[in-house]
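This document starts with one chain, in the form predicted on its own, laid out as structure tokens.
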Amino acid sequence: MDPEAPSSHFSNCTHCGFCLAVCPTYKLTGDENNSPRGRLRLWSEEAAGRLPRDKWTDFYTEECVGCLACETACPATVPYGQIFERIRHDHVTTGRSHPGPVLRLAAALVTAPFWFNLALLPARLLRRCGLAWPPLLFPGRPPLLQSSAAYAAELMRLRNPTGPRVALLTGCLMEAMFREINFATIRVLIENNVRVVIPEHQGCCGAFQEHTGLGDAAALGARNRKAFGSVEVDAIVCNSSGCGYALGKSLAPDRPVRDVLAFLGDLGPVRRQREPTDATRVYVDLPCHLVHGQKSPGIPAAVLDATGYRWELAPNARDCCGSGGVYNLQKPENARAILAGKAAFLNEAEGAPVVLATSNHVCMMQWNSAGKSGLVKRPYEVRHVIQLLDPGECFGRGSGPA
């Protein structure tokens, strides 16, 4: 057990059971050990020396999605996420958990943005050509060579906004694979008279290291504190809830990080005008690291109204979709079972086209897989909410089965 693990927090758990109703793995299995209070008991007993290290503690630790819904439900405010991250890291460093070679390579590459962007250039090309066949890769047309920083500087010169100044986290996977979302974010911010700065030398937020237990998240945090601490801005914003949660922990308490949609909600974004005959229906899912990690009430209604589309929250919108950072790669069967219950409504949902919108690119990947894996048998679109505010956005490249 990690000697720095906050074992004193184990005693905060009163075993009330409120976490059981929101835990995706407990709902799948009905196994008490596969719940937050069950895992806390195993870790506590092991930390106290009353339970030896065994394969079952390792198994139940790896079963956790890390969705943090238990933190929202917990009346005793047990910092489950903080405990879980440290124990997961300890299990990896001591050889109790063994992330695969692909994840180990990715953990190394995300710390070197140039090489990560270069390594994923072929994948960007495949997506741009409409040849993205893996189930998790949703359709899109990412720019191949121009960076988000270069694009922001170019658009700033052309439009010359005069409003508040923000620093944008471009992210590692977002920039390397789904760069079109960054470009859309920059366009929407500048259209709303916001000045956009992309700090130099920023890096991975550390979420990947937290999800896998690999690498040094603290070193990445220090790098971003230096990068974002050197710019004078009115706000630091992020267009991925998972990245925003991780960056927020790194920069706290001096430099609070805001979800870009919440920031736009305060401004009152420019409203898109749609034809009255547009039959598009948008169903909004709320990422776990937005509502449970950042403790946000959700995506502002003012932002969703500004898309100009008819929208409503998806059923069980506050429940985990099963993505869990890399959980859908490490535990694909569990992730698919978690998604199945959430995605079933899309088979009967009204709209032409139907759009599933969220604010986290990893959640978008998971939702796209619902069609590719046969959970959803009709065409639908997967979009980031910021793309629905983008005047250049269009539909018609369905995310459902071919």
Given for the second form:
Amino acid sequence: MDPEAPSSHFSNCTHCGFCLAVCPTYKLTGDENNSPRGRLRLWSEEAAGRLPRDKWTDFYTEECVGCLACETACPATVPYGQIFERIRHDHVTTGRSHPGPVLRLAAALVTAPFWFNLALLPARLLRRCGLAWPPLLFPGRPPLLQSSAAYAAELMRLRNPTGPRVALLTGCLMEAMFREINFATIRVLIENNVRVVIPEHQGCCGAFQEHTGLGDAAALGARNRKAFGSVEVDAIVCNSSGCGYALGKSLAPDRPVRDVLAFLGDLGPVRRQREPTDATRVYVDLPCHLVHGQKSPGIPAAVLDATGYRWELAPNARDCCGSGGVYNLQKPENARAILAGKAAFLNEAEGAPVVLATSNHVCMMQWNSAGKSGLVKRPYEVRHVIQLLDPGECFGRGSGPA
Amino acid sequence: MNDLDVRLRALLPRGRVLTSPAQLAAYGADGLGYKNYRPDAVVLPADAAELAAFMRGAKRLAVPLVMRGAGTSLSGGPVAAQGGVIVHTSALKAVPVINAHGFWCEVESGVTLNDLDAILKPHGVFYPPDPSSGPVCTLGGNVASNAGGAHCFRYGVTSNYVLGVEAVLLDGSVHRFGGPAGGRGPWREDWKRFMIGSEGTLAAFTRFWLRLLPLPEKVWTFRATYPDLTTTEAAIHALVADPSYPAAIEMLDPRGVAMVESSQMACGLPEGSFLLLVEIDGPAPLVDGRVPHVAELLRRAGSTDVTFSEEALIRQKLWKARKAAGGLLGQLSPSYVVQDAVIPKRALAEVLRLVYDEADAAGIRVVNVFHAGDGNLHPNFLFDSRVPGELEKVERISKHLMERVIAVGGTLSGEHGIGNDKSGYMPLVFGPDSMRLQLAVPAAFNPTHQMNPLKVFDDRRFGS
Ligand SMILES: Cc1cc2nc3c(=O)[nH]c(=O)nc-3n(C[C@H](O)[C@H](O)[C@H](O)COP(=O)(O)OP(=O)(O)OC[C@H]3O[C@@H](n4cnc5c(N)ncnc54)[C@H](O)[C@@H]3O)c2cc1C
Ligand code: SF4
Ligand code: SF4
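Next up, can you give the form predicted together with its partner chain of this protein, since the form predicted on its own came first?
Once more the chain from above appears, this time first in line as the rest of the complex follows.
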């Protein structure tokens, strides 16, 4: 770790404590070490040589969900996320933190999209057949063999849209496991007269590396700078808030990255018509990496209105659901406790069916687990907001046409 | 595990005990982040009952005990200045009773102010004291430091709203000083005024009974800028004496305005101006009728730039510069000291002059925020604690400031408390007789000064 830079960052923290109130792990434990102000203090004390390396510093570092709510709350604009990423990476490389073998394997695989896609083919198949059992895997019907790039090219040929041009990041897990969301995104964009380009040689956005401290996020960033750097488009868009945040950091300051829903909000998307008797109610949760990472005001009302459904924000929509990228794999008990507080409302929520919609696939996985793990005792469906704009979407049989 | 660790664990079978160096570091400071006092241990009682049980055995630990809420104190209150054990109340978060018809509620001491607000709102009632640390500070900290806020000009400070305090003494005895019915009936000793503002030196608070008010039907916010201090003062004096009785009168000085305007929070305020923010509230027909009058008053005093609104979003914008000021301090400098002097309003010009002259001479940046209605001045001195000599400069200016404040008939602290940051100034205000009597109070509750030693009085040391 660079001894100079972090300590100058840490010292920006005036110790006002405003970040305590929003931190999920502080709310859970009431232990100030487990808060943003506390973690910053542990790291700065260690960097300044006033605190020896200690297993508790490692513990409290691993406890952080990485939700970045503290950045939004901080009046002194302390760049917590940047500091945290650096510390986490440092802890992993120096053996203070030990991500499990599955995460290590995944970290290696996501850098090679072809092999990652192949490795997850059986999982895609199981999801498609409705046989996916792990609580995180939400139902859906991912296309098996056709890639998002091939689908976009085919649909572009058929529909020939003439509007603005966008480059879409297809992502690693998104493409390998939840490809139906990419397909829905492409359909919705093209239906809205948007020309979709899927730049070749793009790779993982680096969020996985940032979440785990494994691998070389900078190398992935360089690859994407090459893939997206020179494409001639009106916007670079992402359909997952976490990937959008990570790609945005890689391409900054030259190429801004937009959330696809914000982009559609500006266009004013085609509105879906629903039957007057349709009693669907959509509860919208806002991913941390959208509101705290990308500092976006949320998902545009114009987009949510265009779904044609009655919608409202889920209670505490800006609070973390506990997903935190891979936090729910690394700290399942904390993740479940954080989710418990958020998801309880679904038990009483009105609507038939009740839909929980968000804009990040890892949050969708976390929300899906609320039902399978018994936190929510009534049926509900989890969707990406873009799927609610998809002409093919309909409830009760997975997630739209392939 | 050391001996203290073992004994603490025996006292807290359900709660948590922290003793590793890396579990204590985060508890070294309060809102004055540059001052560090590492405690020997931190305990987190699981609930109020466990806190009471802990207090029963705590005397025998023979180490100082320091109560801590959210640790946002700006005076060195919740820190272990003489070592010992910090008792963190973060688990005491229940709000067992809301009696909207009787206009009172019962809350535990670890509840945060904004959480209480949110819980009360659907009942159409509110708890008026509003320190700007509201998102995070706890009622325990508020009561122990008698917190105030922007709206205390009309509504009064914490002490005006505490009906009763449940306090656990060092012998483990649980006392209810006052209660929802004041000091009557089963609520025996009405000594709550001893407890309010006691800064953790008397007892551990576990719960409070608080007085509530009906939510105001309508609120109007006014923002005016003034070219100089004379016109600003004219406006403040007129407002204070005006029958429209504003709820809040807040001021930001030109250096504060310049700080806001050169930041990403800029809102187009004229260069070199003083900013006044005024709020009136109450029943709609009454307040609506007063709006033209207040606007006229602000203009007559010398403002050509008066904006006002009743709409929540616009009101938020009007408050923006004032609210942003606190955060911007943190963006400008790694450390700041905020003084909390209360002065007669007529002395504002004189005291501000001293602050500017001394700070400029020492090369220290300063921004003044003023709860103008109450005469509560907050000069914020921005400095870098890593640069040798800077803190000393700030302390020297602060001392001169305090001497002048006393000379003009003011006092040390309006709302932040004394802690160990301002304890050195106590003899400036109080003579030996008064100091002796004041010291007798904590001595009556804990004769060895085990509770929060070295606070409020410099020589109030545990064990001596
Ligand atoms: C950015 C910022 C803005 C602020 N604005 C204001 C403002 O507008 N008005 C204002 O009045 N203050 C303000 N403050 C100061 C501070 O927030 C208040 O003093 C607040 O009341 C402290 O609450 P806390 O929960 O953080 O208490 P702490 O800081 O933890 O403790 C404060 C004192 O209370 C004692 N204490 C805490 N809990 C208990 C308990 N359960 N039993 C007995 N003693 C206890 C502690 O020992 C300590 O002496 C501000 C602080 C910051 C950082
Ligand atoms: S990122 Fe989230 S979990 Fe981590 S310190 Fe900040 S608020 Fe807490
Ligand atoms: S809100 Fe920002 S400045 Fe305040 S304690 Fe947290 S990180 Fe530090």
